[in-house]
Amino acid sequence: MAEKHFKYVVLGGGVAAGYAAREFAKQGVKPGELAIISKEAVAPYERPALSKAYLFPEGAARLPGFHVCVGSGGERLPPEWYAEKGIELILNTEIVKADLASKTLTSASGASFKYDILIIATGSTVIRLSDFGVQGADSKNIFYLREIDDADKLVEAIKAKKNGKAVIVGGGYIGLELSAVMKINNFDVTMVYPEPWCMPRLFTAGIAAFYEGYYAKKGVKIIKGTVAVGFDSDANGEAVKLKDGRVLDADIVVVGVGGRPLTKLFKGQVEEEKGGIKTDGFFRTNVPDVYAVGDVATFPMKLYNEMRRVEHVDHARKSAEQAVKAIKASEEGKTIDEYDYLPYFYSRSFDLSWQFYGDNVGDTVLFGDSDPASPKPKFGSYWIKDGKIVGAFLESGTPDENKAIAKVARIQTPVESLDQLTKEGLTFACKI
């Protein structure tokens, strides 16, 4: 089998390729310089699409309109973009070793890729129950959500079972927004996650009690302080075993318990720390000419001066990009700043959407109207230390409220009492 050589070549065909592939672009790539190598059949994509829209009943989300780079406001890029730039996406190759002394990639099918500088975006894939032994994991009714494949059989599984029973294993962001999206297809829902509440490596108890019961209010049963140990299947569906000896009866079971960075392909080659690919503020790895960004990457966050991993959408995006503008500012003899990032999540679900920046350490306030009932909630809360504020969430922010409480994670502004911030609340960040 011939062997096909590239200046670049990214490993991974998620969000973060997409968008390392607009950067070259906009950096001026040649015709044939660049290849994208995913064992996915589609062009890169914005993934958070998958658990929101593409599972709605009416007006869900399709290919090609969810393709990168709508997902930050951008222009699309349906696969006739990557070839009239001369990309070549080389598409369903699962790559299974990577040399990096060699700079080869072999496929599963024996296809061989060599790159002068490489791109390593592999992203994360899903923990499986199975990974844990749980009796019963391996069922057709248990489901994951990680791939556009994953997705589809979700969407059979939902016609087919009509109206059914679903139980959601786990409270994190998976879970939460599965458990919406369920819900809205009119299933019977009932989530089910060992934490006292929901979303616990962001949330806050007071905050987490606000969505709680929002959707108790909607009608999802929430279970909490057990998990999933068996499941039995017949004809019928699932028969849903808990720890605390409960059995639930299910149409289709969503497993939403986190997921594991892919970097065992480069075990033993490269720098690793904190489960991630170590790297510095430009994403180059210890390994001359190779690169590592999205969730795979753990690297220095600017900010609070320590090593961090982060699993998310926006630093997937501008992961990709900075290490693309460091590798041309590298061959231009060019310097470019570090890598300054404030973290970000946010999500949506019925009708609710929520943004938080920076940090989740120190004394919390949490202020505005977080009754479950009320007509339209609008909270938010605030994380402070060492006399400043490092982080900020809100539900129902504008755009505009959004970028205040942004701004005031980002720039840690003093505060005096915690009294004054309780009290002001969303007013304090937005006279900033």
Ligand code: FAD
Second form
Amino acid sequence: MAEKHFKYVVLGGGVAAGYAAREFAKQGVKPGELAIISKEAVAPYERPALSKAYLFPEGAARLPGFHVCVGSGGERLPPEWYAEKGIELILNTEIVKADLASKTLTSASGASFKYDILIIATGSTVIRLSDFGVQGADSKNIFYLREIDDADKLVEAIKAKKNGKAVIVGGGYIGLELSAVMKINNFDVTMVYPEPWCMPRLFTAGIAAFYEGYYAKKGVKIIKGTVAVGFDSDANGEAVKLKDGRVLDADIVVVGVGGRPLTKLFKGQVEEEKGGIKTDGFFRTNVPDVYAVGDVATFPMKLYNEMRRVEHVDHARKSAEQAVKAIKASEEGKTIDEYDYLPYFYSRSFDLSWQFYGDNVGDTVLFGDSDPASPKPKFGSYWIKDGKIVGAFLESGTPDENKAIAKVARIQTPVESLDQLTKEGLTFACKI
Ligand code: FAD
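Alongside the form predicted alone that was just displayed, please also present the structure of the form predicted in complex with the named molecule.
Every chain and every other molecule in the complex is listed next, the one we just looked at coming first.
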């Protein structure tokens, strides 16, 4: 089998890989120096589109429309862009063995790739119900969503089961976005999750009450406090058995119960922490010439003086850029500033759109109009720790308002009274 050698290899062809390629091009990369190896069949794209516009019944997003870097307002990089720059896109290629000592990657078909510098950008994979041994969980009516192939399968099922019934298992990002988009596709939608409210890792009870009320208003049914324990499929679809004894009929089941970083290839070869590959503030691992970015990296979050792993698109983009800048700087004997990241998450569903910045710890205040029955609800929340705002959430903010909440979370504005903060609400952030 042929062996290829590159100065730089990015392993993984997702969000981080695309933003890394753009940064390499900006910093200067010669034709043939950089390769991106991906098991996906397409050039890097903005993954968040898959649970949103990709599934719309009309005007759906399709490639090449959402290749990186359009998600952050940047230039779109179609496959031709890589060809023009002499960046090799090695697609449909799964790496099954990584030997960091000999700097060699081996693909499922036996091809070898050697590198001088490796950036690990393998992202995450979905957690499957079959991983927990849930009975019948390998049925063809059960869908997961991570890659474009998964989204295409779901699109086909939506077409085939027109106006059918959907059960969405999980109340996180994917559960909320998928429930909305299935409803927009005119499905009868039921969400099932075990927690007392949706998105419990981020939302307070007050924030969640708005979304649950809004979804109910849109006709989405929500069953909380129980889980799916088994599935029986026949020609008519799926019977979803819940732990509390109820049984739900479904044509389509979509499961969104979390992800797991893809670090398996490197086990025992690189230091890990908190489930990810441990890096410094330049995304260098403990192995010389090996970097890790995006979902797989556990890095020092300078702002909170703590090692963290972040599974969000904004960090995937920025960590990739930081790693490439660090690589290029070290080649020139220069240094760059350490990564200083302010966590930023967002989601969109129906006509709603929220943003969150900072850390969701400490006391909380809810402000604004969070009545799901309001014609134009607009509300937010602050998290306050040690007398300072550390986190801020806003639904339906303007770009300037979102900038304002990001600023208070970044500078950790001191707060004198929680009552005052509740009363002032968004005005507090906007006047800083
Ligand atoms: P990925 O983008 O997942 O890329 C990893 C790549 O590596 C993939 O191409 C994969 O095929 C490839 N790969 C893995 N293993 C191998 C191997 N062995 N050989 C070859 N290739 C391999 N975040 C937000 O902040 N907001 C959102 O609204 C949002 N929506 C999302 C919606 C969906 C449906 C999903 C799945 C995620 C969403 N996210 C969102 C999270 C965000 O997309 C991820 O955090 C981001 O994509 C991580 O980037 P990454 O480059 O680390 O990994």
